[in-house]
Amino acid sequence: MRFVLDCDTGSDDAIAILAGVGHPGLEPAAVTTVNGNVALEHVTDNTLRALDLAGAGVPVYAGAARPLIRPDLPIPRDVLNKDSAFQQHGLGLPEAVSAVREGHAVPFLVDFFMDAANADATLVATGPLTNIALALALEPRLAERIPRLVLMGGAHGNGNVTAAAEFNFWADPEAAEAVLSTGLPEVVIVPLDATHSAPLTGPDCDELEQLGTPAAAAAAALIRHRLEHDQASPSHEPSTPVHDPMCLAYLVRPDLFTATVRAHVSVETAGARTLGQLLVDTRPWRPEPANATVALQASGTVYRAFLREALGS
């Protein structure tokens, strides 16, 4: 299945492309990066260090450094990440060979999809929505050509950027309700919900490392410096979330979300503590028509056997 990738490579971004490179069933076309988990620079750099150690050419297309209409992330980056170690720069990968094109991602993300030689293509989008924002602004005759929008972000309960906002969505809000907004005839949204259902643990990594491949390796080390920074269950077995690689899952094991609602959902772009969260409307007398597929839970007997088959090969 071809897809193109547009991400804010951070460690779960970078498991995703290693993991879409390597499953026997996906064919990434192109990545496009966009400002987010780090600076565009970063995100970039990170993106093609991940695709050099995964052997891929694939092209890769720069895009927004700044988020659609604000200035900078709500709460700017060097206050929100200070003294964080959570996101490596580099992420512990070989430094780069391989150059990004030339040319800007929104006007890639335009001509390519309304090329009808794409029309099978899946848009996969793990970071902010500001280059798809971007690029149906640009033309709005987008919204008919992308088949399928399957994205990461939002939550329909807590969030983990703030109480209600997951951090892609809230990382630029008005992307976020400006891309569900415009008609995309299919979109499936992975919120944390989903993805904090079927988190990963260290003998999962040690299951990884005896693959034996550089991918594994390079996917279980990302996964052991997420589960010293962002667990999920520290109490328990220590666990954590790995959100960006379901979105490829679902593409080739449309099981893996074991619950699901059809739903009309929008992005609050105003609320003083409520900015970037994800309102899922299922209420039957609901105004407005369901425009999104939100997975509420996802296997993790079937996630786990995607990241095997992907990171093996």
Contents of the next structure:
Amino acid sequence: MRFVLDCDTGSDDAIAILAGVGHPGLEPAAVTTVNGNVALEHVTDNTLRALDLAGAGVPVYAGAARPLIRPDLPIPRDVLNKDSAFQQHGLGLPEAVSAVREGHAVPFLVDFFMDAANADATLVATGPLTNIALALALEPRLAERIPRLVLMGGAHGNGNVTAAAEFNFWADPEAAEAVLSTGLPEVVIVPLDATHSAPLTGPDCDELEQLGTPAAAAAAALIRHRLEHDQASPSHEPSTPVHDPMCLAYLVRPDLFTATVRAHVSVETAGARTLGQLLVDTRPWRPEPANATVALQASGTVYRAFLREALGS
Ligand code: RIB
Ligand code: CA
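Show the form predicted together with alpha-D-ribofuranose, please, the one above being the form predicted on its own.
Whole complex next, starting from this chain.
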């Protein structure tokens, strides 16, 4: 399965990269980077480090360094992460030896998906949707040419940055709303509801380490870091959601999601308390037709099997 990954690497994006390169059923065509977990220069550096560790000669294009309209995240990153050691520059991975390609990610995405030879490729997004919104604005025909978008973002229940909003949608709510309202033929949303339903644990890290590959060892270390620093992890039950690799797992294991719903989805761009909230309208009498499939629950068994297969070879 060929795919382009648009990401904001980030520890879970890095695991997605390692898994996307390693899984025998997945073929990364390119990776594009976007401002998100960390500033763009660090996102791109983290991305190159993960790809180098995986031994992949996958082209990387750097994209948007700030949200579509806003000058920074709704709460500037320095303030948001002030007392947190969760985000790392370099991710503890060896320095990159490969280099980012010349040219911006947005025209790359346009050219790639306008090319009929790539009509089989899925676009996977695991960061804020800034690059994709910009690409759709630059070339509106892209809305008919991206055959499938699988993205991590949003929450039907509680968010993680605020009670209402998940990070990727909150970080660039205007971009998320622009992309979801475009009318892409197939959109699959992997929100927190799904990722939090199949968290990973210390014993999962032990199992990954026993696989004996550099990719599995790196993934285990990244998950252990999340276990130590993720506030989502209640202390009495050390487990952590590892969000982004689920998008790639879904490409080869569509049985990953054990509950999904077709709905009309949109993103709040104005609410004082609800900025970035994903609205999942399942009402039978809703005025607008369904424009996405939303995953509500995932199988931990399938997810672990995917990670073992992807990271063990
Ligand atoms: O809310 C989880 C998402 O935000 C993940 O994509 C993670 O990498 C962060 O970007
Ligand atoms: Ca991410």
